[in-house]
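For reference, the chain that follows is the form predicted on its own, supplied as structure tokens.
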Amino acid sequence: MRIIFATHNKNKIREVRQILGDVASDIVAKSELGIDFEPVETGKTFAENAELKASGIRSYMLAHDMLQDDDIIMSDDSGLCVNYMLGMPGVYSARYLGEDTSYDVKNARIIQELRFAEGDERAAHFACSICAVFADGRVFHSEGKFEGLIAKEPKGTNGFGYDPILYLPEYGRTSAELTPEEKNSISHRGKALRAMRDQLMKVLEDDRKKGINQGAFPEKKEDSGLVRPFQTILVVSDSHHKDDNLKDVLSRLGMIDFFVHLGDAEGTEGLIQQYAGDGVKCFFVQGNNDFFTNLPRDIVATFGKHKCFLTHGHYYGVNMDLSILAEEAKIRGCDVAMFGHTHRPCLKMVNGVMCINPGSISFPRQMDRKPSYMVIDISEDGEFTYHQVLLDKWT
């Protein structure tokens, strides 16, 4: 078994090897494999950013035929959270006041922000989230915290970043005044790594008891003899920042060629694209709850022999009827209209336009309240076959 940790930091990989040596004998930094790909960190939490990085490296390795059957790809994301500053700088710790701004300036600014704070008002902590992505697509998370108070002046030279301003009352020193051995024993990353070690050892033991072959991940399954469609589209909508069902569907569905999200992802588009994989062409449109995105309102795309109008639908009155949507699709030369917004599955011909709604994969509203999605198989001659799929349970 091999662990690939998404880092270039030699000190970090040394700590990972010390703590996770019981899980895998082969632990390497991604740089040691010649991987210089850096997934974009668009997450709103440490956990999301850690998963973006780990999933992105997995997708990269898969696309470049580097992924081994029993690989585990891991990444971490960490930062300083100051209570008085409502958790800031948090996930923006490295970018706080600008990526090129020195930590001397950043630390001075935080101390200035807390100039009127006293006692527990100065509470802060370093947080670390670690994500492990198995070759078969399973995802696991762990977290660790390193708590203290914001010092009134920076002290110490042993640390880096924000270490000089996190004061630890039980030690009477800042993090930057601890020895490396002291810090490693109580650090946020050390705690997260030890929690991940315990979790992985349990998962791997459970796998052995169940006879699960971790190497049998979907992309490596042997040919079952079934004839695969010429191409496949996965269509979803209205995930609303809750992606567990979507992750599960993508893991189980195996190879797809196109992924369409019809709005209200609520900021997780980058993460979803990582789940889909490098070889999948993804389309996202803006929903009525996608407030701070630059996603297009509508997209016209051709799949097979069909020209498709992709939209969330709230601008076209889809809660009332589909005639306006169908008319807009016809104006744009489309014979298929894909929409979301209603959270209800739909497959209906309206004025010569096939109107489809996959329903909501996270928050269904139809009578049976089952999350749903749609798979469209494209034959070699470009024709569509629609498969509306309902999930038995929420996740």
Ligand code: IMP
Given for the second form:
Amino acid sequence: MRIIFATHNKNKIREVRQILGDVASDIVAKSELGIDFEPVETGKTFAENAELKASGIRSYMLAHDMLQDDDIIMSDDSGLCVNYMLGMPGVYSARYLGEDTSYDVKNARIIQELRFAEGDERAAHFACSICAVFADGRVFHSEGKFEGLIAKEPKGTNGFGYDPILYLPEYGRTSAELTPEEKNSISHRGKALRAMRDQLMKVLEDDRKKGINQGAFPEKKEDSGLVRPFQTILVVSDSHHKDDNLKDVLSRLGMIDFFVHLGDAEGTEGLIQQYAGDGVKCFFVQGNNDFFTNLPRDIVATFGKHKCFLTHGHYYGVNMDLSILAEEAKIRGCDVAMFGHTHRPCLKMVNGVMCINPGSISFPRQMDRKPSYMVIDISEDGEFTYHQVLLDKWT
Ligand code: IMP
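If the one shown is the form predicted on its own, what is the structure of the form predicted together with ligand IMP?
Time for the whole complex; same chain goes first.
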């Protein structure tokens, strides 16, 4: 088993090897595998950023045929949260006052911000979130905190970043005055790593009992004896900022070639694009709830033999009937119209145009209320085969 840790930092790798050495014999930094892909950290929480990094690297490895069945991709995200500053700098810790600003300046500014704060009002902590993504797509999280008070002046030269201003009352020293061994034994990252080790030991033991070969791509099409289609499109709609089902579907489907989102992602397009992975061409259109985006209202795209009209549908009255949509598709020379908005799956020929709606992946409204999506297999000669998929579970 291999753990690939998404960092360039040698000290982190050393710490990870010390703590997770009994989970995996082989622990490597992504750079040691020649991976220079840097997922963008657009998350609003440490956990979101950690998952973005780990799942981004997994997608990259999958797309570049580098992923082994029992690989675990792991990453961390951490920062300083100051109560008096409502949790800031938090996920922006590295970028606070600008990425290139020195920590002398950042630390002085935080002390200045807290000039009227006394006692417990100066409470702060380092937080660390770790995410592990298995080759088969399962995702695990752990957290750790390292609590103290913001010092009235910076002290100490060990450590890095904000260490000189986190004062630890029980030690009578700042974090930068601890030896590296002392800090590792109580730090946020150490705690999160140990919590991850305990969780992984349990999961892997359960897998062994169930006879699961960890990461054996249970739904990979090649393994099930099916011939992989020439190309595959995953079509979803109306995720409305709730992406758990979508993430799950993306990681379980394995390779897709195109990803189509028919509107109302509500701001998570960047994240979704990363979940989909590097080699996947993604199309997003604007829904009636996508207020602050520059997404196109409609797209015309050719897949295989078919010219497809992609739209959310609210401009074409799709809640009433599909004739205006079909007409618009025809005007644009399309024989397929993909739309969303109704949150109800549909696959229907209307006036010579195949109108398809994948339903909502997060908020279904049809009778059985099952979240749904559509997979379109494109054969070598460009023909479409449609698979409407309903999920049995809610997340
Ligand atoms: P990263 O998660 O390693 O990228 O860390 C993000 C930022 O959080 C760092 O650049 C530091 O500013 C801050 N940070 C995280 N952990 C520590 C720590 O243990 N000491 C001091 N600063 C930290």
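Rigid core: the largest C-alpha set superposing within 1.5 Å between the two forms. Fair warning: this is a prediction, and the values are worked out from it, not measured in the lab. Positions refer to the first chain, counted from 1.
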item: Threshold 2 Å Cα movement between these two forms for residue 141, core superposed; value: no
item: Is_shifted residue 349 between these two forms (CA, 2 Å cut-off, rigid core); value: yes
item: Rigid core superposition, residue 328 Cα moves 2 angstroms or more between these two forms; value: yes
item: Rigid-core-superposed Cα shift at residue 360 between these two forms, Å; value: 4.2
